[in-house]
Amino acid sequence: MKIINLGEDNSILNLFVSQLRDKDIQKDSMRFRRNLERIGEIFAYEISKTLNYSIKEVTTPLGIANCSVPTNKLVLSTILRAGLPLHNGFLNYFDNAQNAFVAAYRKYGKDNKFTIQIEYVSSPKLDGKTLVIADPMLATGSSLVLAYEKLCTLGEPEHTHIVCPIASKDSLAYLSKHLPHKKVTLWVAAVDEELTNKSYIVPGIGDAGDLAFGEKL
């Protein structure tokens, strides 16, 4: 597995994600989104000078234009609720991408010990075709890999682009050793150094799903 962190290079991705971890800028919720959704779009763009290319001849009012234009199949992916901006932000630039959604989340029991539960997947086949799935942080990787398999179960994948702006140095290594193989490239912005004891992240940036839309029952 291939790790890039685009947040080691100075860019206006690091003004957007200082503004995610900022708890004042954080109370406004739209705002919130919004940059989690210019977050996706630089992704996005950085993802599509990996892929294939092919040249197009284009008419113009005045003539034929050669244009190289992207070939690979996609199918955008994001785990709900929290990912929608996300997801949103790179569907603005892969606006004839298929999508799939996968309903996930933590179950607790005692000691603050949890599982992960997959409800519910939406997808199209996925054989030979690039999946993107995008997700706003990686906590400890365990739900991130549990929906990527069972995406999986839908086809294999040419190639998968895991895209979590917030991670933390433990899940990198989980990815690590789940997903050895060379057909997954996680793509991040910032790596946290700590977990608490509930697996959140710190610093990072709190719970992005309550940020994005408002406290959950």
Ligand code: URA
The other form holds:
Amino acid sequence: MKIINLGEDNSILNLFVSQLRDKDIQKDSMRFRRNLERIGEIFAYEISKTLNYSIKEVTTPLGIANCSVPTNKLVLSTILRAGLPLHNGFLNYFDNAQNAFVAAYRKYGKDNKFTIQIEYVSSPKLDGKTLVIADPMLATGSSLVLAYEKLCTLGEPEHTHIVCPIASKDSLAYLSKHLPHKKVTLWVAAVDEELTNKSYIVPGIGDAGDLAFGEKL
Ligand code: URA
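Which structure goes with the form predicted together with the named molecule, now that we have seen the form predicted on its own?
Let's see the whole complex now, leading with the same chain.
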């Protein structure tokens, strides 16, 4: 698995990530969602550079232009609910892509231990497609790996791009161990050092789903 950290180079991406983290700016949930969406757009642009292209003849009012256009069959997927604004950023650029959704949650037991429950998957066939899985936070990596495995029961993607703007150090090791194949690229914008005993990323941002959509029961 290849890991690309776009936050290592200076770009406007790092400003948007800093605003996601800022506990005062976070209070504006519309800005929080929009920043996730803008981050999705930046990752979509970077991923577009890895796609296959062919020349298409386009008729303009004055003649014929040879335009280079992507040919991959893209499926954009996300994990409900925190991933929705990031997913929307991808959809803003890859507007003809197919879409998939996975509903997953942490079921807590004793001592803050949890198992990941996947309740619902909605996806087209994935054989030969380019799959994007966008999820804002990669804490332990366990829900992401389960979502990937569940999606792959619906066909074998040609390549999978996993996009998690904020990741923990532990999760990179977990994904490298569980998804060693060459057909997966992990894209991040920041790698944070720690996890709390409830597996929240530190310094992280807090609960991305609650910040985007309000607290849940
Ligand atoms: N999910 C979140 O929203 N935040 C974390 O820190 C970890 C998982």
